[in-house]
Amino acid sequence: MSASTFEKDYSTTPSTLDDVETSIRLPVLHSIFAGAFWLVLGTLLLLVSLIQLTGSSLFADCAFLTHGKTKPAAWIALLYGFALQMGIALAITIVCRRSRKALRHPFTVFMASKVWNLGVVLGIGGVLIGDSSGHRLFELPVYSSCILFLAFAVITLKLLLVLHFRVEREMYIGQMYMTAGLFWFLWALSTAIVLLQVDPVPGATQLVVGNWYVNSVFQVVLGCFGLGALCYYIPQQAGRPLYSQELAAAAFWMLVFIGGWTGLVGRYPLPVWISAVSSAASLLLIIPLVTLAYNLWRTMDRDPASLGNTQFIYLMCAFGAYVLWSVLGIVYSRPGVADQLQFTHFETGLQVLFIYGFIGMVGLGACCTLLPRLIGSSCDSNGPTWVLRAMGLGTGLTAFVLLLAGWFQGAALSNGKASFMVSVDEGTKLVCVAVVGVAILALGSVLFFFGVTNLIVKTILAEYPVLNWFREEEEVAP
């Protein structure tokens, strides 16, 4: 490599927009495509797991697809395969574009993304063969989690180099969110691997570490990825800068410092003060929530004509889902409420609302802009609309029904005169309706996957007309 090339790549010399988009095209398109695939697979596994709760004998004779394996496998695909991988694509895009620096050695990031997907495959395979760690939303076997950590560390290192040599030294709020998400996930995952798998801590301490890890991934890591994307794309849609960088920074620091303290509520064999601190921290999260909502509201163009923009609707649905998820999380953390709703469908409803409603809508909305820029061809005008309808209807129906089922289950469990099977029957009645919602989600996921695949294949054929290789020589245009 010549000295001039080195100086250009590792200096504050700005890259052109074309150079930036060319450098991120391969890893970002791969992450979006792989995320779409895992979204389909995870939704289908979630559909199977819910059908099994209705009393169906589906896969009853298959030891690899019992409910105790299909449900954790579904959430591994949705959390690690789809949500976090979509967050990686958003982080690469926003960090590079706002830094005005091309991604150095994008093939390295592409291969790291390949390794990440290998870790997801091994994780799902390990769960299906019974090699699960047993921790909620961290059922990954140790060999899978270590692979995920190494792949994510490589991606983070490459983005930190871009960030270090950024043109504008003052960090944009979207870059702050993405950087925090990258660092926090490395910290959380490495802590979970060491304290839960390599050298497990004793007894109930594992509950503290496991719940802290899950809450960190949802509240801080994915929260930063999603909110950073909202702070980046909503001003673009509004055609104006973010209303207040100061308010956005205040919300960011409050989320980072408070978010890690939440998540340890309910009936656990732990000192009471731990649940009390966690409950108080959850209540304090209303401050960054209100701050962020006000900032984005003042930024948005409230012209009714903007409601016809599909990407704008995606972003608004995502922010609405995040607000609703945060409010329900605050209610859930109140003393007595978590004791009643713990171990019910209520928690699953919250996870569906977050993964599909928040991260899913943010990712799909970002794809409306990302894909045309990276591929060079516009999306089908009806495709994003149909995906939006299916994902919105499916998310709303599934989350609402599961939350309601959890509430009824909790009410039945709190009745000392009723048996445990009464609460199970209360949940089963509504799970049948949730199956319909997940089926609609599966339809929307398939539409999104085929839409992404179609665009990528068209681009590949346009740049590399492989079909011409199989034609007769006289049929090939000169």
Given for the second form:
Amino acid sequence: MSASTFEKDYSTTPSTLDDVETSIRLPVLHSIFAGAFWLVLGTLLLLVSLIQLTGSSLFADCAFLTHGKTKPAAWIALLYGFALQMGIALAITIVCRRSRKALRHPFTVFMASKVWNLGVVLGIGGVLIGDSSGHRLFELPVYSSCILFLAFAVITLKLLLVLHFRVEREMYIGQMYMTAGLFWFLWALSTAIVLLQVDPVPGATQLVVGNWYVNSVFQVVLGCFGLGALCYYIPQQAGRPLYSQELAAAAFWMLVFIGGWTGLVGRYPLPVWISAVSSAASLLLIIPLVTLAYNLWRTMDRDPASLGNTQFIYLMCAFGAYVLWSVLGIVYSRPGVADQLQFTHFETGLQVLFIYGFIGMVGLGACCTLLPRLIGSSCDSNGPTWVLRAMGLGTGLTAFVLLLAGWFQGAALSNGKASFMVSVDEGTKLVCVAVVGVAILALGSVLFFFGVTNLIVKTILAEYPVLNWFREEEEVAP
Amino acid sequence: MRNGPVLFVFGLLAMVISWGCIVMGSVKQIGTLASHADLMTGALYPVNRPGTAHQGAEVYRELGCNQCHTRFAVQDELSFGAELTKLGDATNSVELAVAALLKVNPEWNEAKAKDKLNDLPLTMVERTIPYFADRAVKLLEAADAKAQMTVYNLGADIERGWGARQTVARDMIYDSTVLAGTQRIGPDLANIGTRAPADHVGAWEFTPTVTNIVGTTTNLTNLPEDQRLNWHLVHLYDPKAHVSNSIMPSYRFLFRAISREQAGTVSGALKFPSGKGPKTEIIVPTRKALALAAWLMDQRADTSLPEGPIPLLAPAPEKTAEQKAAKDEDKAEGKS
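The structure above corresponds to the form predicted on its own; please give the structure of the form predicted in complex with the partner chain next.
Entire complex below, previous chain first.
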């Protein structure tokens, strides 16, 4: 790129909102579409893995689809395919819109997004053929994780350039959250690749690195993406600025400084100071949580008549799920509680609550306004409502039942005089109910996927009228 | 906030602090652990796995067994006790010991203490904090007796027989990938190699051979190795053959079925419990199945380590006839 082109691309001249939306349209739509696809696939795989836990012999004779493979494949699809990809879409949108700069060379970001999806495909495929790395929520084979890193690095770099040449010099809280999420993920992913796959650290240290990575992805990276989006969309819905920028900034810094220390609670064969520090940090997280909750609550304090707005309900559900997840995480981090619940379905319940309840609801809520704007046509008003009902009910039921199953399972496990099979039975009974919840989630995700596909297809047909010819031909043919 | 570089520096600081302390701190602390040499025998623990078991670890990872099984036994905090093993050689050793015992256990009376001394080793205090155990040992040693502190490992895993002690970081130093697991849909496998199943009485009830201080077993098996191997292979092929209510999936794709007519020269076929297994075929494990079973049998953390002691007391050395005679003489002299 010559100097003059660079200056033109990244001058301080503000872009119009139309320019911004035109520039981000391709990568954002692609990320949302791909995210919706992975949501469907991940939920179906999760359904299969839970059915297998009930003692069913589903796919028992298929070496590619045993529970040990369907479960990590499901979480790769949900975490890397859906949640992080939705985070990327939100980061592109919020960073560009608040910077008032169009995303230059969006095709590069689009291609990076394609490469990201290739990494997810290879990751799931690798796990199913037995190439799993074996680390919790980082089962990606090395060839997949390196591809993900490269794709994410390109996207981060492009957004960093937009941010650097932003017209609005005052950094909005949403931008801060998104930037932190982008950088932290690059750092965490590179740490996990190097210390777990390329040149593995010896022995139990892998547990520390693995858990630090997973905690960073959930607590900091996805937390930042989701909270950044909440701080952006809730004031929009409320029709007023964020109640306090200072409180928001304080919550942000506390989360970023404390968040990286949590997540290593429980009785791992590790030095005691690690779980003690982690437990204390988890307790401290209550400060940014209360700060944030108060700030958003005061911002949302509005006319009750407008509560019927679907997007607002999505955002409220996401906010509620985040608060609940954080509170349960703090309770879980207490030594006595973690000791009882460590090896149970409780952690899966927390993951469901976070991915579907928080990231899912934020993403779907953002799509309510983002998709019509990017596509230029309004969507069917019933669609989001049905998706909301299915996802809300499915998330609530699944998370509640798995948390409860974890509690009972943990109580049985911590009684050394009881047979181990008692704890298995306690868990299995309730997993059967969770299967119903995940089936409802699958229904909701399919509805969402078809809604997104329908909107995109409509737009393509509107932009390229020549494609309508095929449709007319089909209509005439009979 | 307007200043991007300042934001960047603070953000970087937040990342580096947690990364540096937690990740690099633990690498520095436990990343250099080495095998422990036993003081008595000089034997090293742990040692690297033999070839087949090493391949089995790869099969374990490949199949994702760690999604349902953990590989670390946990325990509650250590509890301590004190044990009197031998009286002193002095003529008034009994009186001294009784006086010390009454200080250790003020609720005892002299007669009871004397009575207790007839059956050594005597547990003076149990399941207490180190201070009281140490005090008891020192009081008895001051009375010219031999006493020692004992350690109790407590917790559900220990009671269930999943290990004689908690798993510690040193147990994992030769794992190329640490497959510790996060859920217990199936039992913990940290010591599966030391356990032998009873005849299908329960899910995981094992042959007791050594009883530890809290009365549970460490499940050291007496079964011959080929029978243990067969048990694991049958369990992989048909988990319900041994445990009727198991929810573990069958891993039949790790085995080959051969019709009985063609099976004349085939060796290594699985031996199923009566009434179980296919009628018209014999089942032969593949190399992967054998490797996985070898790895399972190699899972044992039953060596006492400084950071993970096993509360088994070494048996007192047998006394020679001369020593016994000498002692009898001493006693006789003392009494006279």
